[in-house]
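Take a look at this single chain in C-alpha cells; it is the form predicted alone.
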Amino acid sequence: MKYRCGKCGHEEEVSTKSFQCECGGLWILEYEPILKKEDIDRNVWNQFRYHRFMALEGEEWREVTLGEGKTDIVKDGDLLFKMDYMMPTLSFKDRGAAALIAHCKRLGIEEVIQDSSGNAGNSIAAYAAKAGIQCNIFVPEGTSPKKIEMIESHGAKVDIIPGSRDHCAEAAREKAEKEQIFYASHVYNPFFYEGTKTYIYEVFEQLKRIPDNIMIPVGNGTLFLGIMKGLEDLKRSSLIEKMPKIYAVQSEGCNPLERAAKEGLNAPAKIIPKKTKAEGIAIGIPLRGEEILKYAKKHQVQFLTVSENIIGKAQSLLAQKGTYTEPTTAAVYGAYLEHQKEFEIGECLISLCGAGLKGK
C-alpha cells in the first residue's frame, strides 16, 4: 500500500509526513480492497465495522472513534434520505476526519492543521481533542458563527482568514509548510476519503443493494470520491453487476466542475465565485478538481447547478419533513426538485450531510 502521486507517478510510502509530491502533485492512495460480507466486523457499532477494507494499519481508530457512522435511512416517497447529519459533530465530514486523525494516531503525529468552510474543521478539531493532538483551523472569512465556536470548543486555535475560501486553503498549505506542521487536509489526504467511502458500505449494507440514483453535492468532492472508490470496491468485489447513475450537485453561483463537464474540459473551469448560501460547495479551485471529472467521465456523472432561490426553499421543505438541514445540504434536495422531471429520476439517494443548527 504506497501512495501514488496523481501528477507524476511518483511512489511514496503512505508514512511520509509530505502533503503533496515534490512535483506539486497530490497523493492517490493505491489500494483497491475485495469486499466480503462475512468481513464486516459486526462486534463493532460505527463506521469502523469495515476495518477489514479500508487502508488503516493498526487499530489506532479504537482510540480516536466517537461513534460516528451507522446513520439511518429515512424513505419518503422515491427519495432515499440518508441522515449524515446525525453524527458526533452534525456532518458527514466526521466519516473522513475519524479515519485521517486515525492514521495521525498512527504515525506519532502531535499537532495538525486544516483549512475549511466549518464542517470539516469542525470534525478535525473533535477527532484531534480525541486523539490527544494539537489543532489549528483556518477558516474563510464569512463562516458561520456557530461552526467556529465549536471548533473552539473542542480546544482548537481557530485563524479566520479574510478573502475566499480558496485563499483561507493557501493560507494554511503556506504555514503547514513553513513550520512543519501535518497538513491534516480533507482534500489533500487521502485516508480522509477511506473514512466517507464508509457511507456507500452502510448503504449496501442496509439496504442489501444500491439505488439506481444517487445524487451528491461537490465542492472538493470529499463525498464524492468516498462515494465512487466505494462504488467501484463493490463492483469489483461482485457485490453490484453496474454502477448506478451519479448526479453531482454544484450551485449556481460556483459551479467549476459543472461548467468543465459540460464543456468537455479535463480541468475545472475557471470561474469568479458568487456568493452562495451553500457554502460548504462554494469551491472555485477544486483541487481534486481532474480525478473528480475523471471519475465523472469515467462513470458517466451527471451534474447539476441549483439556483440560490430553490435552496432556501428546500431547507424550509426538508424542515417541514421533520429534517433540519443546514442549506449546502438543502442544495442536494433543491436540485432534486429542479431537476427531477427533466432527467426522470426515480428512487434516488441524497445525503443529509449537515445540521442546520450549525448556520448563521
Ligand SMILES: Cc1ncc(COP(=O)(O)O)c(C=O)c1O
The other form holds:
Amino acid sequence: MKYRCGKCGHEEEVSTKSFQCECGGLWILEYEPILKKEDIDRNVWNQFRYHRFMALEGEEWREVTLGEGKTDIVKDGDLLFKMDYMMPTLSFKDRGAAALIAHCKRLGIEEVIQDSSGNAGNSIAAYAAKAGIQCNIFVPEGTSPKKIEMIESHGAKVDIIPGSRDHCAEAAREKAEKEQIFYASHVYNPFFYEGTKTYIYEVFEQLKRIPDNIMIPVGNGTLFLGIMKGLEDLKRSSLIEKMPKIYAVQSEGCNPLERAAKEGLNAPAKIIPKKTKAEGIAIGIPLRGEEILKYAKKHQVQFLTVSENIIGKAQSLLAQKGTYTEPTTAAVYGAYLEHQKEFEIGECLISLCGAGLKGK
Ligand SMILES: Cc1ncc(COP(=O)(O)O)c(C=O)c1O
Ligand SMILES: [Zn+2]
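Coords for the form predicted together with this ligand, given the form predicted alone:
What follows is the whole complex; the chain from before opens it.
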C-alpha cells in the first residue's frame, strides 16, 4: 500500500518512517473500500469490527485496542448526540490513535513523539502504553493540568512548550527529525483518519441511514476528514444516494478555515488566534487546511463560527441534559443553538466528542 504526496504526487510505501514527503508535502492515503454489510466483523466489539474497510495491514489492532468506538446515539428532540466522549481516554481521538498505533506496531516502531493540545496526546499515550511503545508528548503551555496528569499516568514523557499550539507542533517536528523518532502525529499520519472514519460507519450501521445534517468541530480536521472519507465510502458503495449537509464549526477567535471559505481561498486564511475556551479547535494553521477546503468545496460544506460567550452556556445546557462535556464539544452545540434558525437545520448529528472531566 502506498502514500501519495499531496503536493508533488510522489509515491512512497506506507511503511516509510518519514512523516512527510521530501518536498514538504503531506502524505495522502488513497484507499477506497467498497463497504458491504456482510464484511462487518460482528465478532469484534470495538471500532475494528470495520477492519475489512480499513487500510491496516496485519492484525496488530487486536493487541492494541482498548475497546474504542461502538458508542450509542442519544436522541434529544431534533438532535442526535453520538456519545464519543465515552471512550477509553474520554474523547473521539481514541478512534484515530488506535488505528495509528496499530500501524506503528505493525512497523515495529519502539518510540513515538507527538504534539497535542491534550486529547490526542492522551490517546496516543494510552495506546502506546498498551502497545509497549515509548512515548513523548509535547503540549502547549496552558493545557489543562488534568490532561497532563492523564498523559503522564500512562508512562509518557510530557514536554510543556511555551507559546502557541502551532509553535508546540513545530518543536515536536524538530525533535522527531533531529532524533529520528517516529512522529505519530494525528495531523500528519493518514492512518489516524482510518480510525476517525469509523465514526460514520458506526452511525450508518446504527441508524441504517445517515441523518440529513451533521455538525463537526474543526481544528486540524481529524474528525472532519474521517467523516468525509467515511461518507464518500458510503456513497461509492451505493449505501447512500446523496451527501448530508455538513456544518463545520470553528470558534470566532480562531477561524482560519471559516474565513478562507467565506473569502473563496484555497488555503487557510492568515489569522492571529485569540484565546478561546474551545482549546481543542484553537488551531491557527491547520496543516491539512487545503485538503479540508477541497472537501468543503466539493460537498458544499457550510462553515460556522460559535461566539465565545455561548460556549460556557452551551456546556451548562448540555450538563443539564445529563452530559458533562468539555468546552470544545459544547462549542458545537453552541453553534447549533446560534445558527439553527438561520440555516433551518432539522435533524442533526452532533458528536459529543470530549468529556468535561478532563477540562479546566
Ligand atoms: C474534544 C475535541 N473536539 C474536537 C477537536 C478538534 O479536532 P481536530 O483538531 O482534529 O479538528 C479536538 C481536538 O483536540 C478535541 O479534543
Ligand atoms: Zn512531495
